[in-house]
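One chain comes next, on its own, written out as structure tokens in the form predicted on its own.
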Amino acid sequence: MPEAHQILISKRGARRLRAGHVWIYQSDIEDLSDASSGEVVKVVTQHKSGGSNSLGMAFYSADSQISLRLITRSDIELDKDFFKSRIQDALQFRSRLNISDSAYRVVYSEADRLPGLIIDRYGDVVVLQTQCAGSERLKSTWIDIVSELLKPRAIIEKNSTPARRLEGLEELSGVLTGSLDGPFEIIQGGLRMMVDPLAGQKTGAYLDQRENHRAAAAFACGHCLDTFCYQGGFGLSFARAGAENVTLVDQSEQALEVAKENARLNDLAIETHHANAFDFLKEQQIAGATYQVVVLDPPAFAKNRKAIQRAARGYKEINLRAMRLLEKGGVLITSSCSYHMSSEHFEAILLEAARDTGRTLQIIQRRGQSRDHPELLGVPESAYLKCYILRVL
């Protein structure tokens, strides 16, 4: 096997390595050599003695902004075994979370030392994205190894995320290995949940919020509203839960009519409402309704950093009308998906939409996504889900 191409990073950009990120950017590359895109290369930066320092490996990429993901500090040739043997321990670790469910996150990108690279399984099919240039380079091998350590009967490819057109990638979707003759059943929460990864959301489902769903549900009571509901994840759990009265509501008819098969499939009682949640929400509390739970699980709001001023103009509206429609006592269980929307910053918006309706609110909980979505300690961009349960008083 040849030797990597060596590429030399910036005094800045080897700072950034060694404080415990994992990535390097355009500005901080001075010498490429012959890398082409998608190559694992050697990361090096200049000594004092002139010489060079190694840093690691990566993956390289010509397009992105990103142009080089660590894989390793060592500096070692990564053949076939080694990320075998870094997909093994991703599994050995779920093993450990003792996860109930049928569906889960197996390999989370960056946090599983797999830069680019997200596994999901959804019982005995798998589903692959691959979305830098180095994890698509290695797609055959990704599913030779998938397909010798969780011999699933269909691993599908859900390349459809614009983060692919970022590292000039084009987007895909379809069957690798097996045969998918559409909706399958899966398990999440004690429920049945039908899912399609060709043509529900992400890789079919929201896995990041499913231990969210199971927390929520420990607050059902009385009349529960789901907005942003897509197929139905909180909302069923309330509805399992014993709840009283479960609304559901989403812009998409499709996603609807998963949640009402969902409903049938464990014989619970759901209404839905094909609307615009903003809408719904405004023209519940002109009707005076109210309601002992509200969820917000909004799409992303704020997709860059340019987009978080109008990002949070959003968040708080949303609140702002879901607190106005809670009891007293009432919970709120609400959401963001923005990496760029900090904590801090959402806890704020809550705080003025708080102030605006003219209500006190407890924290119960501050959560984010489920354990099989880990936080990469010093990469904050792995952790991007912030849910907050919060108590009218």
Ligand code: SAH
The other form holds:
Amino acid sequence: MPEAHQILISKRGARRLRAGHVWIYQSDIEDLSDASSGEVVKVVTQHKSGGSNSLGMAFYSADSQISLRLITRSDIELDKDFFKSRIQDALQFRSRLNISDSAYRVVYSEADRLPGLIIDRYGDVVVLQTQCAGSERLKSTWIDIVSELLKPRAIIEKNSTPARRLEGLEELSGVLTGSLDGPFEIIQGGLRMMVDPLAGQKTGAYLDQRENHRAAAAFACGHCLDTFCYQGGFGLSFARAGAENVTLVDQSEQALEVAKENARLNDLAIETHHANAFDFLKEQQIAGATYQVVVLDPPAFAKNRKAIQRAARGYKEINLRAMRLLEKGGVLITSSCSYHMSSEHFEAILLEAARDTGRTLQIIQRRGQSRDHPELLGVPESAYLKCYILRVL
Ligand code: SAH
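Here we have the form predicted on its own; I need the corresponding form predicted in complex with S-adenosyl-L-homocysteine.
All chains and molecules follow, beginning with the one already shown.
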């Protein structure tokens, strides 16, 4: 293997890495040598004496604002065995979680020290996402390792995420090894669920809400409303936990079709509405409907920092409307998956909504993404999901 190219970063960049972060932005690159995009490079900073200090090895992305993503703080050669042991470590941790579902996240990118790599397992099908130039370049290595460790019936690439464009990578998805013909069944939250990684959203399911579905089900009773339901993760858990009525709302007809199929598979009764959740919530209020439980799980309203104010108005509107629909003692399960929306800001929005509706709420639980999506200490970007369980007094 040829020696890795060295990339010299600024003192400010070096401080950022030493403080625990793993990203270096373009503005902190001082000398690229001849590195090409996607290479594993050695990151160095200038020493007082004029020499250089190694800060570790990183993926280099030429097109991205995030130029370097640190993989290790050691100055070592990164071969297939190195990456295999990282994936084995990630797998071992997941097995300690005793996940009874057949679908979970095996590798969560920076948090598993494999920057820009997502590996999700759906039973005997594995879905890969390579989100940076470096993890993209190693695709065949991931395929080899995953084949050896998990022996899946198929490995799928689900790289149809717009964020790839920021890395100069095209959007594409397809079957990498084995074969897959259409949707198949998995176990999620103890329920039989259909997934279709190629046609569905994310890698097929919202695995980050897996544990929240269960936590929420503990409050199931009476009439439950699951808005932004996708394929029914929350709503079907309510139905199984004994709710009298469950109403599911989504603007994706395709998602609702799968939700209905999932209900049939589990012999559960649900009602679905193909609607914009904003309109649906408003209409329910006009109709005088009330609920014991309401779930709000919208897509990220704030995709970047600039969009925060507009996003805040959206979050406030749906939360306010949901609070109006809840009976006394009713439970609101409300999420935001926008990293740019901080917990503090989100709570302030919830409080404003509560005040405007004249209601007082208790926070029963502050939750985040499932434990198979851990946060890397020092890298706040690896925690994005907020899920609050509140009760109307
Ligand atoms: N609650 C789901 C995940 C929801 S993802 C789970 O736990 O599995 C967000 C969902 O919101 C997607 O299914 C998307 O189709 C839907 N959606 C986005 N905008 C919407 C809108 N304005 N009204 C209704 N649904 C919407």
